[in-house]
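In the form predicted alone, a lone chain appears below as structure tokens.
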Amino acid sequence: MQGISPEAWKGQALMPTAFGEAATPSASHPPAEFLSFMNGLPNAAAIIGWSEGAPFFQIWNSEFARKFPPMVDRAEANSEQWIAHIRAEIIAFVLSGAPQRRFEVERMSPLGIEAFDCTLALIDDPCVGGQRVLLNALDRTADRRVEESLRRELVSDSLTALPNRVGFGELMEETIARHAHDTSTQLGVLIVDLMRFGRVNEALGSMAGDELILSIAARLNGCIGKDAVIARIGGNDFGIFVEARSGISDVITLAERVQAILSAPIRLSNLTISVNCAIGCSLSPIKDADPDELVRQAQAASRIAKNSGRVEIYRAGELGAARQRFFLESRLRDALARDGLTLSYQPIIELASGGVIGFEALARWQDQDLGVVSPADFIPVAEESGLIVQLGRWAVHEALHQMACWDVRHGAEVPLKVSVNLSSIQIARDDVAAMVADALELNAMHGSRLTIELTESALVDDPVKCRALLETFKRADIAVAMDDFGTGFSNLASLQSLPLDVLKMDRSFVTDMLIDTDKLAIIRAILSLAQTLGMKTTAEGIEDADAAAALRDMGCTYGQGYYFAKPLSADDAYEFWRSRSNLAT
């Protein structure tokens, strides 16, 4: 460097010589053009020289004087940490011999932290006395505040100002880091799922729903204690983590406290609302805890709590089952997209004549890797994921298409009906009437050849909507059967008022009915009720000739079961009908 060597700085780099009070520079005063150039720079800029082994500010523009007044005219402020930081960066730059250096400076102001992106570069100009250092400082305060605001939005819930799912995880990670060597404390996570929140939104509107969430957040904040942190991790889900020094007892105590505080009715405007919640918990030694895993485990436990009605603690294997359901959902989605499912057809027999009056279409899935997947496994997954709507639509179209194919094969309309099951979830989410009408039209099929089977839950979940749907089916000559009758929640008043055609007795009543007098009495009562209401009856699960004969003698209309046939492929079902109809060649 001209005028001073890097060696001259060594040993003196942090001398207390103040910026702005150093000796007069050896160069002559710079011309007006140079000063005009400096003032024309958009950022704070200064030319730095040195005297007696210490830096001093030789020239600066008005922006620099405005942004950094202590550095140019207040020697007593030179002890501030941010000034010492700049001095150290300048000296390190000179000693490094590098052409450029970048660094950041932060300082506290009455309005908060101010941030500057600084660049140091060498210049060599006779106007300033030869080789000097140019400091350029870009004010990043506004950008930093925008970043901080976005950061707050990223980790906070906008309604409650509580941490959101991301913030919840970060706070857990900070807690885990503080207890890295703690072998006695455990970390417990609670997931609180508000089970009736959706109904509040539907009935009272989103503003009432927001008011409910705020009320619950306030209650939870008041009961969790100083060792716990609460977050809103979903629309109707709250998360809580606690440093459990007494292990599972701390977690259970907190869960019971939460359950008690939420059991008291909440006042919304002029209404009083009771809130039901499902609480699932997970626990891990704090030094080994994985935040994401703990949350997933607690969520798995909360799903079980919805059915059990009590606080549930995660047990090994539950998350594996949840992952298996997720895996099945992914494979089922692919199977529906590429026609990977098939329908099997179980004959429905008229017990009096022994003739085949129709078939029940049953979804079957054989996966390339998983093999045969039971409907008991994939139907609940389809209902939980919403794929049941797509599955139900496919089943109706496929069953009617197969009927059309049988008509073509027979050369005339086959005297058969096909029954298709529809889930209560599909009834709630889909326009079932339009879907069925489209399927009938697409396959040129009359409604009288289709029977829709609904469970009792589908009929009682939304009776007004269900009644309108059944009346639409009735106008289209589509028969409706109540499946698994006797196992649900039906009452005689609703049964009498609904336009049903068939009651299907659940197989649990038919199995061992000849040796169980209670089952026999229930079957007689169902058959008598159906006869009084003008409905036909179907008995499922008939396994032997004696049961078939007894049901026929008691007046049961139709029967299904392995005694007649297992579910058959489409070709085998057609041949079964031909053989029972004396049409076989």
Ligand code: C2E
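Form predicted alone done, so how does the form predicted together with this ligand look?
Shown next is a single chain and nothing more.
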């Protein structure tokens, strides 16, 4: 009977009825069934008797001797805390009169914390006819380690080993709890957004991206000081929180330190990379700080910092703008589902003849409560939310359907083209070629009656996909206009090889072109570029006769703007064309 000490079987016959009752241990031997029962248990188990007003270990199995040697060697003499804990539990169990008791024990070992789930139960001692306590200890150390490592994964970023978004929130909660009665300290949060990090990943591969993140994490770690905690809260976002004892100035000082440390170029293998970051901050009295709210506020500020290039501090109202966007999104979703959008048609004029060659279809939305919402407000919301796919499909169908209606009204095909705007997000998310082909087929329209307007961002975002799409359009006789030309970053050389029909000069060059020589120079350059590439040109935003005449004289093909007409309803557009075509004949 390995692990059982025969000498140990000398406990008293009965458990005391009350704690502290004196008893004389009577020497006896453990019955065979006790011993085999004990050794049959997979866990550490011991039987405890009572002697001189205190529990003592009577017998135990080999597992118990292995796991708890100090306890059985000379338990009373050992002052370790976990032993005291087990003894206290045994005494409390005996006193409670309950049939069972569970408790957990933890102790430090050279390999880390060990944990045991323990059960105490009364068992009959058939030998002397009394009762004993059976202690059963289940080793949970391995489970705990798994739990701990899962937990570590849950709260930390695998690349940098910094806390992640969840860990960041928890650490903030802990700090807030420590300052429950502190009325003077504030909690500041900084969001450091690495701009164009996606480009590094794209251009150099994700290994280089990882290396960059690690270098930045190391730099940030080195500069934040002991009162701040850093976390990686998103792919290209770091979060920092700081106990700001001097309020906002602590936060700004830290933000400036971060900005300075990140402004030095970073060496990645044989490349040197400059990192641009946008930093947004938020601040709240620490005792009633809400971690999620602070992070959201700092993120809102960092979005503003992206444009301003400065460190931005959250101001009330900015989150309001984000909520407003959400609100707008849900109303727009409804409007699209209920057919609540319309198209307006702005004439495109051939400058040399003054004739109408077509119309640009522009989305219009009048909401019951919000009134007229400008495309400048709802198109970005549609793009951000993905609703642009639905909106864009609707716009192409609606515009072609309108052309078909005009044909019917005219009794013949009207000699007009309709231009429809296509967002780069549509190209990324929709099968635009199939969508346009379906719309043409459904409305029995030939491709030559349609112009698609794209902005340069479509070319920049996914040049390969965009080129393939343009070639499909070309084969279907659909014209393509490069909208808002001059404001984007497209590579001029790439234009040459693309099947583009029209360059639409952005309104910003046309406005005040006659008094601003720089604008005039840009317009001349664009016109000559277009001519070299064999493309036509449209000037957007012509608001007076002088600009129209000057553009015509410089060789610009088409014009569009309030001078000719504002965007019109379908009926007014038809009448506009009729009156102009009468004029022309």
